[in-house]
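Just one chain follows, in the form predicted alone, and it is written as structure tokens.
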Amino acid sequence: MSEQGARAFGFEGTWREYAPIAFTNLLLTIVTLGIYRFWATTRTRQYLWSRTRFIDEHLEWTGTGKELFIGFLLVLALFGLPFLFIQFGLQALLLQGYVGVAFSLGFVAFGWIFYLSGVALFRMLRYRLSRTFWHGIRGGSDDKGWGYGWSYVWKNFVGSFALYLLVPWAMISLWNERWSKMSFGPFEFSATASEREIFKRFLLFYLVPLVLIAGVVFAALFAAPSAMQASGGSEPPASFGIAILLTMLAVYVALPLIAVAFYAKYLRVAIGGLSLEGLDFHFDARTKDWFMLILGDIGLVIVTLGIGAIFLNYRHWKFFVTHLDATGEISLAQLTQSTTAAPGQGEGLADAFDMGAI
């Protein structure tokens, strides 16, 4: 491994040396109208990966722009088209008075809609470990995806059972599903996380609402009335409007926080959960690491009035490499060259349902 007291993952780049390849990557996605942003995609990876350390070697991305564009075109000709027919012929349905059919088209298109959103996520993580070299070796899976997709669609769905109680386990099972699938070298990864490390903090985010709602109806059914036969007027006292803009503070600014808690618990989860050969990764980014990086990214944007976003990649990618670590060994000599199938094409799908980030 590495030095004693030593991080595995290191992250050794500048915004300053970050800040030409972000503005040349702007002007020419301005200029193109859009096109160009599947190498501005490309060009963001090679910087960020050349300056990722793990271990004793910097990370190398070989996608190529090419590569995301000819995804984007397949998704565009394979789904957009046939989508945008059934759009408009379940409007000439509905115009004609074929509801039930013109209803059993749409849901049938839903629910390949949220199929393909599935394959999208396996197959970009599929994509991206077969594009990041570590001494030469890249990762991978010959899994297609197509499984995991039906994975995806009744997991979610049972976890929508019991009120929703189940979805914290149908995030973890998945995730587990998808990261047992890949693998980097000879090596394949493991994914053991549980869902009852989340279960808590989840409840907290489920919790909330059903209290604010009690509290609004509560107000709304017998403390206003009280209030106002009290003072003998015919309008709700300035109590009951102080206590319905806390209520809607609490709406929208305990929700985000407890929600942000809760994904910060569920990825130090998940991620303490994989593991590759003899290496156990860890992440430790807490509750308050990610609101300050929210913050951050919020006053960026502001500040600079709006241009800063261009840098939201280069902040999230340190900020996920910084708490990112590993302990444990790995043997160089037993690293050869994964046989995985290499997918020809980039993150269309992905990309289509604008799903991950960098």
The other form holds:
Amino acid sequence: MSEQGARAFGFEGTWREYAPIAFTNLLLTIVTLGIYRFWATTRTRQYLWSRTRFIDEHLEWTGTGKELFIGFLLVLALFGLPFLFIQFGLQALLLQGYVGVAFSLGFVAFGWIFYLSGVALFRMLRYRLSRTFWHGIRGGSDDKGWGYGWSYVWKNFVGSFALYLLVPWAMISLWNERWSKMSFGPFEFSATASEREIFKRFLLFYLVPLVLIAGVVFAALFAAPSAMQASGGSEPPASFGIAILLTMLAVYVALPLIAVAFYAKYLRVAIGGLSLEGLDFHFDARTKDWFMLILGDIGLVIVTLGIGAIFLNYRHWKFFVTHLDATGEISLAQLTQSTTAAPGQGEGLADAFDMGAI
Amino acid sequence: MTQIGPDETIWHYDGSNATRHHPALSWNADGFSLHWDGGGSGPHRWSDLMPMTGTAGRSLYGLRGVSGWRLGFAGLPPEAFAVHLPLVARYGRWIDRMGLWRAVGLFGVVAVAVVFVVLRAPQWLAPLVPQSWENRLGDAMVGDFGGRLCETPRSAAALAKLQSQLGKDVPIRQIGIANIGIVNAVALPGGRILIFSDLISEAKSPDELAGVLAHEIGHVRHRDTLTALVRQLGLSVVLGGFSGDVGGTVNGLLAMSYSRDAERAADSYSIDALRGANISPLPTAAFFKKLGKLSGGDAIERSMSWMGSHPVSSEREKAFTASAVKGHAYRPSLSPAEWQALVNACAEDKDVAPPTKMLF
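Now that you have shown the form predicted alone, what about the form predicted in complex with the partner chain?
After this comes the whole thing, all chains and molecules, with the earlier chain placed first.
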């Protein structure tokens, strides 16, 4: 529906308009010792969604703070307390010398947390779609995500095979599995991204160790011996240390850059494979855009001595919407109300694992 | 019956499909209905209308019980219609009812009170916990310390002698030497005290060890470990509402071991115990002098001290020095042979696990 160059998605908010929401959220969160943050999240989303246009109508966020709060309490009761026990219990077991028991319990706990994070990712998406309305219609899923949790465990496990070369497959396959189970109105999403498109980008990660080894070999073979002879001592001189430092620095700068480049490609490919009935989605944020976004985030937080952090959600959502587009057509008359069960509570699990992005 | 529309500034979704309608509205005191070509909705009661929030200058209403039902106005609804409508929620129901600033004030006062109680209550609660509970808790947490305790019959006798001199009436259940490379000693829940092996190997004399040990005995006597545990538990509950990082940081800052008052009290217990046992406090003072140098000198330590839990080393050194009586004939806390038994405890104990770094 992007005829005449108009984009299907548009963001119409301004930071000035959002500022009163952000500051009162911060204030109320502080004076309630953090409890208000569920209502704060809801207000932020209400604002962001209502300023987001899709074709001819704005999105609408209908989730409530109470839902998120109840989700948080549920997680606290179901998982928080046992984990607290395991955390202190493990320490006690280790101190008392039951190393074997401690490690097997720790392994079980780790696996359980991992499984739950998968379930949480699924339910977070489901919750958000079920609370997002457009033209009076919402999304959702009939799946509860328990099966996705297992996929999450075994696919990530398999992804670590062969020097992690299967990670791109795991990521794309999980994305496709997750979105294929989601729907909007009567229509199911179709997710057909292919890992082949991100594989070359992923290989960049393997370049870094090679460069590192080359750097060290170079320093060892040429720089160090000649410098050592020059200084006539048996100890490696300062120049050798500097060479190592430079190599390390290159790694610390290069690795995050590669991660950004990979993630940019991943999201373009993953969203590019999404469609809903007659609509195809596209995402066009390139590495440079992500890089500027992150630099901007860092700059904003530093310049404002941390206060600017309350605008990060806003920035990220705006970035996301601005780069999102859709082409094709959707029939409004056929877009009937979703029959999926709306989840009763919010993103408790995802919240507990600190996975909520917006 | 009053009627407006239909026009472009009023729109409606019925929630069954995505088609947008531009209905005419008609209403009376009890309720309202919508009509458009080929359809309608209502009559509905006013009380079933729900204001939807955050809608960019548009006014949007939902209908109780019908998911996706929307009635929208560009700008505000016509006044004659609007008088029947509920107010838009803003911060949340409680806060809207009170007003933002009154709510902030009220929540703020409650928050300060809660934090104050959580920080203070452990001191009132800890003495009420039966000693046997604390002992069981301590056993569960620490046990036999994974076989890292160094003990020979002679070292045990030397420690028993120190204990009888410095803490006769204190419910100490164990004083152990742990084969761990730290220059320190700790009191643990359940009346246990651990001396880390490097404290002994670095000490110049048994009297220096006696001063530090007496300080830990002071903690046991005042049940400071239990107080700290209760406080940490309370803080993690209260600050649970913040997301992971913030709560953890604040918790760490506030819960940091014992309060400074507790440290002063333990110091003054140590001074009294040394005096009672006729042991010179000067070696302990020297130990604090060494400690002060290690942590970067007086100025640095003083500037950091607002966040530290221990009193500044130089103050502690002064307190111990001041308690020394000039020309008084002190006697050593241990004989040279007993002291050697402690120094060699880890080397002579054949079953002890090899030295380790601390796990926590």
